[in-house]
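Next comes just one chain, in C-alpha cells: the form predicted alone.
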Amino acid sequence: MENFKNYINGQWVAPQSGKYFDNINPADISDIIGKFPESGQADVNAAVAAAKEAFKKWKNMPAPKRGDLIRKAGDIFARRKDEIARIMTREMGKPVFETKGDIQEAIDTAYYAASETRRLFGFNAPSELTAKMNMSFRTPIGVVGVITAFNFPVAVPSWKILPALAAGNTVVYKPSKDVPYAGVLFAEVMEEAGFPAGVFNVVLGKGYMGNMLVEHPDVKVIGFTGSTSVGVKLGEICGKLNKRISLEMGGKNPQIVMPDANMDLAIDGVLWGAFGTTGQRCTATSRLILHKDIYDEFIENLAEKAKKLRLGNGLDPETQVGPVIHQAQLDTCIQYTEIATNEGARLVCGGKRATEGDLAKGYFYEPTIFADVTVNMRLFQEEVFGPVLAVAKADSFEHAIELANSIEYGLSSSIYTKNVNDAFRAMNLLEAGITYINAPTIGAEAHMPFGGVKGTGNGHREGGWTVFDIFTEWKTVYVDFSDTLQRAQIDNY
C-alpha cells in the first residue's frame, strides 16, 4: 500500500504527524487506493511559509511569463488526460467520460488563464486637473488558500488555482479528503510544468484542516467550494479577520418545462441534469417544474428512461451512473427518500440502494423520482446532493417562475420553451446566477462567469474575466507633472 505525500516548497514530504488515512473506491469499498497524509497545523504552517516566501519573486515575474507556465500545465493535463481520468474515476466514482470532461475543463481553464495574463487590463481616466494623469491597475494579494469539494477533483480547483497564479499570487491547496489523489496529480502536473518552489503547494488531510488554512494570518484570500453550512462558517471567520473569501456553495436548481417545448429534448436534459455525476453537482437539476398540461405524460416518459440508466463502476464504458461518494451520502439519499414519502410525495421510481451483483460492493443508489412535490416539502427546499429528483406542477408560466424562485438557493436554472418571449422573461425573472434556455442546469464554460445568488454564494464569480476580481486588488496612481501644487477635492470652481 503506497503512502502518498504532501507537496510543499517544491518537495514531496510526509506529514509531520506521521498519520495517514485510507482512500476508498466508492464503487468497490474493498479497493483501497492508498494511504494519504492526515496533515495538521505544522504542515499547513510549512506550506503557507513556503508560499509567502515564494510570493516575493512570483509577483514580480512578468504576467505573460507566468502564463507560459500555466499554458504548459494545460499541455500536461492534455497529455495525461486518459490516465488521470481513470484514477479520478476510481477515486470518486463518476464514469470515465465524465472525468475526462472534468480534466478538459482544467485544460480549457489553463489556456484561458494563460491568455488572460496578457489582458490583465487596468483603466486610465482623464484628470480634473491640468498636467495630471490618472491610472489604475491590478496587483496580486499574496497567499491564497483553496478548499474544494470532491465532485470535480480537477476542474473546480483549476478555476481557482490557475487564475490566482496568473494574477501573481501563490497558492496552498487543500483538496477534499475524499479525493486526495487528485490533489497529488494536480501537484505532479504543476511540478512538471516548472512552477518555482513554493508557488503551488498541496496539503492533504481531513475537514478540520480547512479552518487551519482559513485562520492562518499569512493567508490573505480564501477560495472555497462546498456546502452552504460550511461556507457560512468560513465566511464568519474571514469576516472577523477582515479576510477576502469567495464562497461557492449549494444549489437546488430548477428545470421548467412548458407545453410548447421539445419534449424529447427536455427529458434528455433532465436525465443528464439530475443524474449526471450521480446528482452530485452544485448545479444538478434537483427540481423539475412541469406545466400542468404535460405533467402526467412527461413524468411517465421520464421515469421509463430513468429506470433504464445503467449503474456501475465508472471504469466500465457501459456505465451511465456511478456511486455516491461515501456511506454518509448514501445515508442522506435514504433519509430524504423517507422524508419525502412521509411528507406525501409520490415515489415514481427508484428510492432504494442498488445491490444487484457488483453494485453491492459500492455506494450505489437508484435514480429516484418523486412527483407531486409541493413547495413546503423539504425535498423541494433542501439540497440532497444525490440522484433524487423532485417534480412539482405549475399552473402557468408565472407560477413556474414563482416555484423556481421560492427557495434559499440561486445557482443555476433552466427553462425549455420555443416561445421567445417566455425565454427572455425567464432570463430576467429567474433568481439565479446562471440560466439555460433549452438545456439542463449543468455545463459551465471556462470563459464565462460562474456563481450564484442568495444562499449559493457571496457575490464573487469564478470563471471568465470576473475571477480576477477575487484574486487581485486595485491600485490607483496619480501622476502630477504640472510642477505646481494642485489640490484635488477642493472647490476649484
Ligand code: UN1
Given for the second form:
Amino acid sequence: MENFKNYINGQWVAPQSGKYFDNINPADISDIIGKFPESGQADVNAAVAAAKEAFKKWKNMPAPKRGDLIRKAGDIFARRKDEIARIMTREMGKPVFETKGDIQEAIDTAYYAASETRRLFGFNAPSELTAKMNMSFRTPIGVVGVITAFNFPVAVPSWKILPALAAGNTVVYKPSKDVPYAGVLFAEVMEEAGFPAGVFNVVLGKGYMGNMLVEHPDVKVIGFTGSTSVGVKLGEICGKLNKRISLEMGGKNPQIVMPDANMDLAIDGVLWGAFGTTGQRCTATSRLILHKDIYDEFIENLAEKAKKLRLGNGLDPETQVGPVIHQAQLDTCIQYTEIATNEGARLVCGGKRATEGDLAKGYFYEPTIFADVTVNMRLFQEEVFGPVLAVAKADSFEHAIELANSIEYGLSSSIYTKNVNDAFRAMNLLEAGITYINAPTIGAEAHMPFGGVKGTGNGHREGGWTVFDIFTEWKTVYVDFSDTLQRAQIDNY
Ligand code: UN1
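To complete the pair, please output the form predicted together with ligand UN1; the form predicted alone was given just before.
Expanding to the full complex; the earlier chain stays at the top.
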C-alpha cells in the first residue's frame, strides 16, 4: 500500500511524525485507498517557512506572469479531468459526472483567475488639489492558509488557492482528512504547471492541523470552508490574533414553489438540489417550501421520483446518488430522522440506511423526505449535510418568504414561479447570499460572488472579483507633481 507524502517547498516529503492514516472508500469500506500523512506542527512549520520565503520573490513577479502559471494549472486539470475524477469518486463517493463537474469548476476558476491577473481592479480618482493624482491598488498579504471540506475536493480549494496566488500571496493548503488524495493531486498539478518551490504547499493531516495553521504567526490570512462549529472557533482565534479569515459555513437552503410554477421543472430542481452530492453541499436544498394549493400533489410526485433515484458506487455510470462520506455522517442522518419523527414530522420516503446488495458495503442512506415540518422543528433549523429534505407548507407568497428567512443561515435560496413580480420580490426579500429563480439552490459559477449572509459567513465573498478582497490589502498612493506644498483640506478651501 502506497504511503503518500506532503508537498513542501517543491519536494514530496514524509511527515516528520512518521505517522499515517488510512483513507477509506465510502462506497466500499473494505477498499483502503492508501496511507496518508498524519502531519504535525513540524510539518506545518516547514510548509509555512517555505511559503514565507517564496513570497519574497513571488509577490514581485508581474501578475500576468503568475497568471500564465495559473492558466497552465487549468490546462493540466483539463487534461487529467477523467483520471482525477475517478480517483475523487473512489475517495469521497459522489458519481463521476459530479467529480468531473467539480474539476471543471477548478478549471473555470483557473482561467478566470488567470485573466484577472491582467486587471486586479485598482482604481484612481481625481484629487481635490491641483497637479496631484490619487490611486489605489491591491497588494498581496503574505502566506495564506487554506482549510476546506471534503465535498468539493478540487473546486472549493481552487476558489481560494488560485486567486490567492494570482494576487501574489503564497499558500499552505490543508485538505479535509477525508480527501487527502485530492490534495496530493492538486499539488501534482501545481508542480507540473511549474510554480516556484514554496509558492504552493500541501500538508495532510486531521482537523487539529487547522488550528496549527490559524495560530501560526507567519500565516496572515485564512480561507475556510467547513462546518459552522469549526469555523466559529477558528474565527474566534483570528479575532484575538487580529488576522483576517473568510468563513464559508453551513446552510439550510430553501426552495419555494408557487402554484403558477412549472411543476415538473420544480420537482427536477429539488431532486437535484436535495439529493445531488447526496445532500452534502453547503448549498444543498434542505428545505422545500410549498404553497398550500400544490402541497399534497407536489409531495406525492416528488416522493415517487425520489424513490427511483439509483444509489450506488459513483464509479458505476448508472449511479445517481453516492454514499455519504463516513460513519459519523451516516449516524447524523439516522439521528435527524429520529429527531424529526419524534418532533411530529411525517416521513414520506427513505428514512433508513440502504443495505440492498453492494450498498451494504458502504455508507448509503436512502433519499429521505419529511413533510409537515414546522418552523420550530430542528429539521427545519439545523443543517444535516445529507440526503434529508424537510418540507413545509406556506399559506401565501409572504408566508413562504417568512418561512424561508426564519433560520440562522443565509447561503442559497430559490423560488419557482412564472410570476415576474413574485420573482423580483423574492430576489429582494430572501435573506441569502445567492438566490436562484426557477433553478435549484445549487450551481454557483466560478466568476460570480459566492457566500452567505447571517450565520453562514462573516461578510466575505469567494468567487468572481470579490474574492480578491479576501486576499489583498489596498495601498493608496498620492502623487503630488505641483512642486509646492499643498495642504489637503486647508489650502484648497
Ligand atoms: C459547497 O458546497 O461548499 O453551487 C460549494 C454549488 C457548487 C459549489 C458548492 N458550485 O453548489
